[in-house]
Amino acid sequence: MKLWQKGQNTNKEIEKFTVGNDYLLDQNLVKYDCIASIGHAKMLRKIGILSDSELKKLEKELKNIIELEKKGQFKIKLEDEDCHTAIENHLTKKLGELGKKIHTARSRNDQVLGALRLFEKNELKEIEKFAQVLESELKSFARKENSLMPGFTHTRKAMPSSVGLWAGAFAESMNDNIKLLKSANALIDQSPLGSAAGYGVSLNIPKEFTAKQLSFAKVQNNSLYVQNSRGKFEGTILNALSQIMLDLNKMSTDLIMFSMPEFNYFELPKEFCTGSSIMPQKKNPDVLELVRAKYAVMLSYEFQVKTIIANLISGYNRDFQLTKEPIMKGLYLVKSCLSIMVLVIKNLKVNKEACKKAMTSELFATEKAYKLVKQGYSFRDAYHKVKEELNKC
């Protein structure tokens, strides 16, 4: 039985189209929807809708659903539409009339947002841990490897650099990315429960109590903004994730180039590389090429969300359903890419001889100019003097 159904049967093709793969995606939200429902039930007890015994029964069965889902024994079906319907139907089947009380003072609109935000908060904390590990590995690599190597501008040798400077640049950027993750997490750390379909409910409900039960930092007060923020908040998260993927994209590109035999500054372990079906000698950096490409995939998720929510009037629109998949995919993509890059950096080798050999004389041209400046030359005269010497060479 659908939560909104009024007795009529839904056309099967319409049902299949409107549900899409939402019922599959919601398998990720079962735990969080149950947690939010427990907090909601405690609020219903506080205002007298539920008795102590009723609350205990609901809480016990909601926790049972979480355990069933862990074991793969709580499956959402197409006809359920989403996890909310599947959970309420289960409660009604197990607890009878009591199961019908759980939806008091809420709508699927604030219900899905409550579950989504709990899910997103958890995922962002996990991603932050992965980013911290990568930052730590990069710092360790920077301290351990002190080889000089060429620095490049315009893809041409420019000035002396070092392996430590290269790795340290990405470590520092990852630290900035962690700040962006914290900022995104702080933004979504607002309880939407009590806003219902965007216009509140006539019952006097203590929103702050529910927010505290679910460890939200605050209540999102304006009920209409709760709906207007759907997609906006997800777009903010995806923007932070895109910044991480931009760094991984650049890091991958550097490693692909610097591990080419023509450069040979870095070396990937053989077991990290793939081969060719026709060329026996090939050792291909496919893992880095895929990480590099997934930046574009991440941008597509961000673009999807931000374009889906554009040009909608205030309030809930079914378009929002389509923002769920890109945010979930984006969160999982970043976790997998961060874990892969931790593995790469941890096992990356530096060819010190190749780095030393690459430190050719033109890299020190600017340094020569500054030596002349110290002798009293103007920088421009020193610049031209060194340039003439290089031209003669």
Second form
There are 4 protein chains.
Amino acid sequence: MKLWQKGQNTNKEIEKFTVGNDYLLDQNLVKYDCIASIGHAKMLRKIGILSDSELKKLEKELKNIIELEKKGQFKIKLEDEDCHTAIENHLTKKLGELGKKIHTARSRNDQVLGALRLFEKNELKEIEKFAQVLESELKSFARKENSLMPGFTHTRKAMPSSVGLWAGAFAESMNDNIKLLKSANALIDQSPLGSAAGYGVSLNIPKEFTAKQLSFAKVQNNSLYVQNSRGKFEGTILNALSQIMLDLNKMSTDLIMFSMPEFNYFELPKEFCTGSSIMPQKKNPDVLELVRAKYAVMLSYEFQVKTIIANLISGYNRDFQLTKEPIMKGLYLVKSCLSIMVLVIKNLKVNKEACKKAMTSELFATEKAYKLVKQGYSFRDAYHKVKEELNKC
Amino acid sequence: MKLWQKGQNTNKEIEKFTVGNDYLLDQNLVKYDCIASIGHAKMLRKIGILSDSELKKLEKELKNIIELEKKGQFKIKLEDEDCHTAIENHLTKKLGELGKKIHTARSRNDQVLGALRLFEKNELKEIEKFAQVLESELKSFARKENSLMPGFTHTRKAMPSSVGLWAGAFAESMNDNIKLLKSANALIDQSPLGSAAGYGVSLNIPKEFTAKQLSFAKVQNNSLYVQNSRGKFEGTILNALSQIMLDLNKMSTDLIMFSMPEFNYFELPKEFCTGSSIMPQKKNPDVLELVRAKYAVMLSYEFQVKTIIANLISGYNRDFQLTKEPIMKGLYLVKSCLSIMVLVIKNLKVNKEACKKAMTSELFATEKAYKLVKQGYSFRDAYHKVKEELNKC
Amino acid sequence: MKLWQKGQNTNKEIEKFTVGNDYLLDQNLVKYDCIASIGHAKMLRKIGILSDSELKKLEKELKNIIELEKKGQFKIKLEDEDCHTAIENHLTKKLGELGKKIHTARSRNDQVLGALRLFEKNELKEIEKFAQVLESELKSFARKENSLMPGFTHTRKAMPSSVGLWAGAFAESMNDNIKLLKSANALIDQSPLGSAAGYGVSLNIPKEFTAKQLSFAKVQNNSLYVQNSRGKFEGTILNALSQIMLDLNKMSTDLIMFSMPEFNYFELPKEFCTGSSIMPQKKNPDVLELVRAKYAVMLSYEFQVKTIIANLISGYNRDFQLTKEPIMKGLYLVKSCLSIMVLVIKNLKVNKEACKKAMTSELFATEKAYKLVKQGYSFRDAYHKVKEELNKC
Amino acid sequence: MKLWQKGQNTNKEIEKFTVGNDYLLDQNLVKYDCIASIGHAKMLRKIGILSDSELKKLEKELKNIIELEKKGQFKIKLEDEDCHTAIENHLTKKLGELGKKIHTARSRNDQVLGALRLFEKNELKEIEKFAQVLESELKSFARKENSLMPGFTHTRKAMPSSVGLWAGAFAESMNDNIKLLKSANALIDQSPLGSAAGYGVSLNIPKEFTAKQLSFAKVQNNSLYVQNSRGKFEGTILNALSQIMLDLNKMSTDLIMFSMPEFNYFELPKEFCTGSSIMPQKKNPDVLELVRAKYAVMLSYEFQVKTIIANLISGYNRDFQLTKEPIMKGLYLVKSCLSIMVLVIKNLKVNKEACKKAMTSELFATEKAYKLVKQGYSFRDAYHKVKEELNKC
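The form predicted alone done, now the form predicted together with a further copy of the same chain:
Okay, now the whole complex, with that chain kicking things off.
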């Protein structure tokens, strides 16, 4: 039975349609809903709704659910609709009336947001770690494998570059990405609890206290804004994630091209490549092609969330439910791509011989022009002099 | 073991990453890959690669796989990578050398496309049927429930309209949507078989024959175009699907508003609505909100496919694999939304009393102007005369 | 003065904001609004609202406006708001009362749609011609410049291909694109006239007659559907256009790579390339990079239209105005890119020597396997035999 | 003549195509390119490339260009291609050889980025100011016009709310938006100068010095990262802008609905509304419909930039040029929408009578349940008790 149900039967097909895969996605939130519920219970204790022993019982059972979930023994069923109902049903079954009491002074609306933000904060922290690992892997690759290599503009050899410059570009970018993660985290680090369905609760509750229990940096004051920021905050998270994916997309695009036998600057180990069912000679960089493509997938998650929430009036709308999947998938996608790129960089070989051979004379045309500048030419004149010479060849 | 594997070990993490959820999605293709393989085997018989009895054995076993899959007993494993490997492994296990022979004159590339297009053609046919059912449901609703109701422009009462006009608009649109489905179907109704990995096979094979076996309208001639159309054809399918979803989005937006107690023109049965965990009085149109939101989800699938395939050189690229999920999910999404809207329309009530009460005088201002036109006024002057009168009130 | 204005002053800033650049975009519609108005006037004559001599005067002045516009002498001003007001004001100034009479039995809503669809039909016809020219240019290039060249999968040499196969792939695709253009054209080839603001007119008017005057294939029956299809029809046009752009994107991506000195299969004439302000040696394929990038621009137009119209109730909403710019820009973009690609293909050189040199042995591995198949091997065994040999090298 | 041109003629059609509307967009950058050039010249003085008097002459002429541009007397021509060439041509014409000397130690690539970032920083500052004005306008509206009004969830009356809560939600959100603007600004506040075409210059130049002259917070170290961040940084700017637009979209959606006569909570002044060409009674909220729709337009700008830069190798690609239009248009769009919403809020009326009348009993159902909680019921039981009572009515 759902939290809102009693004496009201829902058409089975409608129920299946409205629940969708939400009960499966919510498996990710069980832990965080329990944590948030413990914080909420402590607040209820503080204002006298719960006694000490009631709080203890609730806390114990909620921690028990966390343990069960970790072991795969707390499964949300379609009939439960979501993790919140599943948890409340479990509590009521175990603790009777007390299980019902925990819903005092909250709504499923602020409950969802509480669990979701705790989940997101945790994921962002993890992604930050993965990004740091990639950053330091790139730096050590830059040091270890440094060698001259051609620099390109317009997909044409342009000027002398180096493997170190290449890897360093992504390391510095990863560092900026981490700042974006932190800034997304700062945005969502606001406790929604106490906003109920967007219009507060008639009980006077200490929202700051709950926020502190859950380590939120502050309370999100306006209860309607809490609802209005659903999907909106996620948009900024997804922007940070797609910025990371853009870098992995570019790294992959570079590596796919520069590991072609025609270039051969880089080499992927055999066991990272796949073959063809018809061409016995193939050694394909599938892993890089998929990372490349996943930038587009990530963009579609970002765009999905940002479009779902368009043209809706203030307050909760059920449309918000559909923002869960793209945010959860987006967070997972970035984690898995970051960790696979760490593996790639760790195992990437530089063919110094091939890089050296590729350092052909046209790469040094600008340098030649600068030599003329030192001899007193204006840069424009030096440029045209070198250009004329090149055209003669 | 994969089709292309021997003496080559793939890194486990890389394998897991590259396979992704493809082996799960491919469950949808098992049936169609078997059908395509039977057609291909018949062609191999025709050109003498297979004997009669070999063809028979293969055909029998492929049909057996179809049956197993229907009963949920043919499960593709992550190590199989995809349905094609799973099927070939099964055939080889059952039929020995013969199982390997079926891969003659094809590549996984044209095999994937063959199965995928048969699947898509079938889904489009089904969706067409659902769209027809909705069209006729709308028409009968228009007949049955007709009643005057206000027509709106700019979300403001504009002119007299009717429930019949409202439902009829969507019926006529559904009819145009069906034409788009047919046109998408005509585009993909081209046999890719024989194009192998995009560069044909050195054996001389009768591609027309295979196409005929599989009821494809024609052969897609240029083997490279076959690969280049991957994702591209799907883009046009997804456009047709998002056009359908746009209509369902608008129907839902209308119904959400016009079933507000403030309007009360329409009414959803109680068992189609859900309640709130905190507000005992609520009767929420969740089903409509979700259909509305699923237009944005569909757009993201369309955009995802169209973006994944950008900036790629000709020929197969592994990026294409990721176009499977959005197309499969998109087809499923439309089917489920169409069928739920049939249910909604079947059960939708019109409150004729409320509609009648809403037919207030300002709706008839244009009619008044036209009456003056009949008395000899130019329309512009009539318009301004009526406007002045209204401003006096 | 606007059509709807009298005794009502609009705030200047609001006016500037709401008109936006619409009056500039509408310059494209002047001709078509005049054509549609002539058709409408003929209908008004038929039902007796206009006399013969009135019709003649209106027709003459409307044709005069078309001529003025062609010479750049009919400029819509911001205060006019759009072409419809500009034209009606001009008529009233010239013809007095008669100029006002033409607005009988229509609204600006069906007027906009009438002009827009005539414009779009004309543009689609032109784009079809451009696509045909490119198709035949590709075919003649395929004949003229044919030569072996490597075929790629996964951005890796795969099997023998040819310049003819490459160009032929795009020619065949262009042919399918033309079908998509025709199907988009068939969808919009429905006369909106007589639907007024979405709820018809109280006069009984022969809509079939007007449709025939304007060469529309049929009347769009349901007046509300006429409004609801605004933006929706454009979505299908934009899908056809982005399918064309996808092909140009792939052609460009191929040419950018295969004209790198590292490949050198193709060569762009010098006067098609640009240089660098700092690197004297550069010869950059900017034209191709921009065509490539314009696929993303086109996608954004498509997505823009499809998103603007989400979550809106039935009937006209001002939001629709903003769909004009992306559709107009999209049509122009495709025309200019098609015509520039015709120029590129006309001037593209194939370096047969470089192509030949690139036909290295690994491209023939599959052929080797097929030779073994002819000797009795199953394809799988032949494949593995060849693979082992390759690994020994 | 372009910076890179000499003895090389470009095909006229190709030139027109590649320049596109870039020379028009660049008009926005003239001022900032001059400022950046002055900073660059000071650096050249510091390292001895320019003498004191040369620096003075250059500085004077660059400031002169800024003045000319302000008066509309510095127009970039199509043949100039962009502002950088136009400015250098002007300098050379006025100062001869000295005009050429300023291009020493830079490329057009870092020059574009320098001007662009200074422009963006300035625009972001302005947008921040507009957002602050809207925030304080909302706060004063909340204070002035406060009154009870119904709160909605699922587009259904839910619980008691107030005009103050409604306006306060957007004020608090605007405050968070300002943080996003600041964080986007912090990201781009890195000097690109000295990175040249992505591979540095062979002269040893003090990049920190130039950065300081231009008030950049720091130097972007890795020269390749400078190029790779083109479009990427703009993605984060556009995310901040679309977050603002999302709020304006929601405000507009609310106001469109709540100013319908059926609700009548809010009222727009007459001179903010437009009429209909056929319906004399209409008073349409066009300004709000357009602000609503512009969220979708903004999303398409964001998506356009993020898609253009997908699947490109490291280093400059001409594709980047096309990111200029969406970023410039996006910045302008937000400014104009913010300023129009300030005007709207300033002039918005609250119909307190209508709001009061709308406070119907079902809005107080939750409060009733809480009263029962205070009497000792668990919230769940109280909830079901109230629900049963409501169902009896």
